[in-house]
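As structure tokens, one chain now follows by itself in the form predicted on its own.
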Amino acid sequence: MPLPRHDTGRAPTRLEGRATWLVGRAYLRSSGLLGAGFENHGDGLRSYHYRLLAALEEWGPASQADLGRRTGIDRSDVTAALVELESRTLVERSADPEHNRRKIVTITPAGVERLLELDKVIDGIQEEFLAPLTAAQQRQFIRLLTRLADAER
């Protein structure tokens, strides 16, 4: 005997209004959102990759280990996302004279230009994320997904 069929869409009642579940299916959301945005427009790169450039536009040149601390992003990820990044010669990558072993990682020009497109993708994503909400109640949102965020620090 076939089993009944219950799918209308919603999540059980039990977990409507718990702030972890909405939190996760919010995140699926923008997780698509991001996807489907660097897909269209991101010419191979990813959001990881718009994290690094990010990083080293914003606090200079790095070494890999510190890029990956920093960003949250793994170290043998970032090592791949680096080599991609600079095989577009959006990076540069360089021997630390000080540690034989260790690499620092400069943004060039160009990365910088690319990252100035990729803001742009961001943005509209941003906007297509937040959209159900009004202007005021984006803010809001923002700022406590910020206190969220920072709780752990």
The other form holds:
2 protein chains.
Amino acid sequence: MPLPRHDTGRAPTRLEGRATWLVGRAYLRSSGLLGAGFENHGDGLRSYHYRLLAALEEWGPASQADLGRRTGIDRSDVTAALVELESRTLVERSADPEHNRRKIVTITPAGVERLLELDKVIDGIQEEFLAPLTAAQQRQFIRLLTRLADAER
Amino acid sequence: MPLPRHDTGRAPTRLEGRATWLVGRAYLRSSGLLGAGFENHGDGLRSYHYRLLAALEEWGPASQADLGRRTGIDRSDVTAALVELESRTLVERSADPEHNRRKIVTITPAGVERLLELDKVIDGIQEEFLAPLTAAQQRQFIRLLTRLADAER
DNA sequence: ATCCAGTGTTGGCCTTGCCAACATAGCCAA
DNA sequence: TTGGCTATGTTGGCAAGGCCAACACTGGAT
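Next up, the form predicted in complex with a further copy of the same chain, please; the one we just looked at was the form predicted on its own.
What follows is the whole complex; the chain from before opens it.
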């Protein structure tokens, strides 16, 4: 999958030291590893699918709108991803009996199974991604990163 | 300036703690801030333009192909960005006398000026981005990030 | 003289995150 | 009860960023 090159040459020094630049490069590596992981072991599923399966497994059945709100995925993208998941019987969609427009989405046993497989793959990628750091550094990195990721703006 | 929402709800817990997820969120925040900065003070220039100006200022005149190799930007995108920069007279392109097909790109005084302005904007964004961390944490974060960003794979 | 590698350009593709419009369903108030 | 408001799922599209392929050249190397 689209994995950036940056084959040759270093970036201009005014970029090299900047946090935003480094975060971009780290993200590039991260998403490269994830992309490769999904490609090799994901059977065509993408990160959206994983997120939705995880949400369903953790919070139980939900409407598509709820799913979108809680995962931060747009309604339209939720629809598309669920259609895909349903076609693989990893998920079931049924009409809400008390609200005919709404659909209740449920993860199937096969969906849970697939989710656990993906978990393993993704855990492996975490190790690979963090490999350049010692265990203590990894903990520290995640601590700092959490602060930054959750910041107000 | 596409800035993600994630209005409601936390992510599933299996995502929250993972480094790749956090890096993605941090990158989202980073690129959101950068996008806003370019939008407000960038006069329509984007990150490609900044990278090219920076490369030209730091390494001096270069051919487009060299520029692409050294900044990691695709040849075709280099062309498009340079056309834009040239139309604002931030850059000059002239035929290489000893290789008629090649073009030598040079940054103009106005280009340097614009670059320095953008530098200020981007420096401000660094502060904003790193604000949740103490100064010591910021140094540590950048150190760890550098290791991760530059890793082999 | 011929082939090959490099150069700039055009045009296209894919992915991720969005938004807008639509038809429909339920709800609340007047 | 009727009207309006909001919520829901769906379709279709858009934009930015990162790519690739093809093309017409140019200059060297063989």
